[in-house]
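Here you get one chain, nothing else, as structure tokens; it is the form predicted on its own.
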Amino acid sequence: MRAIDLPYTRGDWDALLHQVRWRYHKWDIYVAGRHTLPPEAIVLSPSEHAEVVAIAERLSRVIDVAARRVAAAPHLLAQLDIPPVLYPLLRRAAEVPLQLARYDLHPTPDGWMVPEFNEDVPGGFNEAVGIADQLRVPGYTLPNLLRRAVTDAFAPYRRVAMLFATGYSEDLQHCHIIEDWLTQAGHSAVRGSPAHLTRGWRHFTVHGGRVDAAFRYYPGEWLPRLPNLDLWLERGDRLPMLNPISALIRQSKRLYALWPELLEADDLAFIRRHTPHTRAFAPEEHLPELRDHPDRWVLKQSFGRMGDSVYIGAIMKPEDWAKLLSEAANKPQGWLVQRRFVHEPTAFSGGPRYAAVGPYVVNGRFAGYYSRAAPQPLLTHEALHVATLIEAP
């Protein structure tokens, strides 16, 4: 993997950017004053490529057979930090097909590493896609298949709610970009909350009109906020839904701990080549480790997006440290820790910077990619979106 700049002047990439921001709905380019859409790419050479999709595809199996396990499972089900009142749905819900996830892939030393998983709302469609959508660079291809994924998901069901939450711009761009897509595909489409979805004369309602499906944009750990929460525990699960609320099951970070319960001898195998060791966090057991070795450590809340609640030792001042180790030690249950792995920097003409490939998988097909770099070896909404170019062979 190496990083090139974008043959694009400055005033082609800004009116390119132009259409990202009002045609995709891309509105927030800029983070916290910083511009996060560079004219930078990741190159990926054909076999590279065909690896990053070979383990995607099979990773999104893998976890697949997990999450079947542990949703049949109640004792298993508890260790994952999710809230109880969801069980009795997500043990129904695990059997519905609809997937889009995405993963991250961090070049080490010994190949790509995935720390966790993107399975419950994972997000980058409109600068992925719109960027895609306009990038022309000769030499490389960009794959760009995400739109048709996401619509072929859809084909059966006329009109689809955009369940989301209502407070936060981001989750609506999101929506909207998926309502585009669908409306040009001959489907009608209805935004709203989760809390806005009813029950009518044998289908669901939003605002009064019929939905036959649903796109969702709203953490599953969130569900018991709702003021409908009895709506979703009786019929939730009867509801076709991309995500459906199972991949609570697939995103909850301490899945990474059962492994060893869940998986055969050969998908094990796999799931320990690219995933890095972890366990459920035991006070007792791992505080000495942790406070005398915090190079070696990250601590993991079991639910969190875009690095919010992903801790590495290595990079924290110690006092910060300590203090998020009393935190954790105060409510074990929702923590976990992972051993730190070689993030290996790539190098971009402005430095050095850690990046992660990303792609998309939907309905356990690779779908596109959403990659980013930042300075640090932690990604978080301050990374910056890079496309990822395919060398011609």
The other form holds:
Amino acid sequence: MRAIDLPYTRGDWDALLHQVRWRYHKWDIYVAGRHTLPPEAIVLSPSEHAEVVAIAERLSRVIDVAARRVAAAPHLLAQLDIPPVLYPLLRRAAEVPLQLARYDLHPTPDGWMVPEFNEDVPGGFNEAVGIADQLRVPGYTLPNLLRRAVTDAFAPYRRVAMLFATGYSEDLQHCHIIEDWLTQAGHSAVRGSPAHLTRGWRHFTVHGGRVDAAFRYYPGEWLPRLPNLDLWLERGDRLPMLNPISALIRQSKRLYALWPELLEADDLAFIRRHTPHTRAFAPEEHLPELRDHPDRWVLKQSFGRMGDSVYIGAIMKPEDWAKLLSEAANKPQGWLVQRRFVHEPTAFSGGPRYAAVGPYVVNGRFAGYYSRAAPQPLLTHEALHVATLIEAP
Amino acid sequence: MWPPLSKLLERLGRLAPLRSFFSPPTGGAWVVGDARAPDALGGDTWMNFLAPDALYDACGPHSASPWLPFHAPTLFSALECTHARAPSGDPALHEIDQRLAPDRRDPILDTPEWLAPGTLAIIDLDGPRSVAYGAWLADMGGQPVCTFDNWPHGRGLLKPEQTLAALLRYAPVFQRRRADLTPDAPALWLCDRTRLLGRAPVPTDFDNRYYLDESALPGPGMMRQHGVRTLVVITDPKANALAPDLEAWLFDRHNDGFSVMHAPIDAPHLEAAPLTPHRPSFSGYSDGLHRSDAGGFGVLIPEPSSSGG
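In place of the form predicted on its own, output the structure of the form predicted together with its partner chain.
Time for the whole complex; same chain goes first.
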């Protein structure tokens, strides 16, 4: 994997971003005054690309095996930090076949590493597709499959609800582009919060209009606080949804601590090669090691996203790390410890950055890339999005 | 209400088929402005700004301005999603229009003393009036930065379509001074004071409230780098207090050494006086105004950023 500057003049790149903003609804090109879409790209060789695709598709299959076993075993489900009120719904929804996931593969001296999965509400569609649709770089190809994969997934459903936390414009922009794709493919779409889902006569409704399926851009673990929770619990599995509520099992970072109980030897070897050693946080057992060797460990919560609630001992001030350990020890449920791996920096023209390639997977198949880079080995909402190019064979 | 009747109505209300029978079919439609209204200059030049990017450019800072990253495209983008687009015909805006008339303007007398390089002004009024005052001050040399970060909806708790209509109404005013605009012109942050409207939403509301975060307001380092020393906040004296998100930001900037001034809109020439912001009850994500599970405010949620990953 390497990085290149894209052969675009400032004016040409600005023109491309103008389209990304207005045609692809990417409204937060700037975060805190800083630009997040530079004219740079990550380049993969054909063999690296093939390897990434193979890892992503196999991860999806392995997680599927693990998630089904968890859904069938209440004692395992109880270890994932999922709100218990959702258990019956999760068990019933486990068979729903819709999936949109993204796995962020980090380069390490020992190969690709995936510290967590984005299985519940992965993002990045606007810039991933907005740039891929327009970018032309001689000598490279650019996999651009997401739009087709998503519209194919919704093909059986005519009326689709876009369910999201309506106070977030950054979530609206994700729903907006999916809505564009679906309406251009002949579907109708209606926007609302999951709180707007109601039960009609033999069908679901949102704002009074019938819906056959939903695109959910709303974290599953927030469902228990909805005013219409009863409806979700009683019938949430009957609404085909991308992603289904059962994606919560796949999203929980605590799943990482259960691999030996869930996987056969071959899958276990694969998952150990590509995911860091992880344990549910047990203060008595882990605190001495965490205090003595902060550089070896990462402390995280079961359901943070975009780098929220991920604390890397090696890059924290000692006093902040100590305070965090103390807080986590007071309420250990929901925390996990993960062995830190060496995230190799990639040489960009502006200096080294920590990059990760993010293959999307829709219904088990690779569906394009959303890759990011950051000055520190922690990818947050401030990370830069960089295009992903494949060298022509 | 008589308790048994109230209980019966509550139960009926839970029956979605009945609710949808009595409700509009989709609830998503909305209209921008009044088709009969002219723009603020009395003409139909507003029709040149019907494309979202055209309106965004007209109502924004200089293309080389350091403040361009804070000019939010969100609400402008909504313009493409309705065919019912026209300027605001709100009579409450006529008074401000008077100030824009060429025969009523005295550039020396009218221009507030503080409107000069080194000042960043925050106009925190209801959306349409914020746009109107922004246009007036832009006409005297300020460069606008819009922070409108929500979308209209037929069942929206807020009505940002009214702000959008005001942007159409005043777009010709913003545009006429763009040729003279410089990147270091004093910045005018246009904010919608109703973004944190306190009314408790009912379940059928589309909660489109929001608050100003780090992507909407610049940090101290960036302001110093670009010569900002004074912050002027312009509010309606009828509003009892500063909006909590803005007060939190002003409190921090005051502690950072910036001079903070307050200009109420009932001052004849927007004269400003020193302001000492109070310690805020709102301190970002650690207190108070987290967005709720249903997308609005009310119930605290643990995640500070958006829902996705």
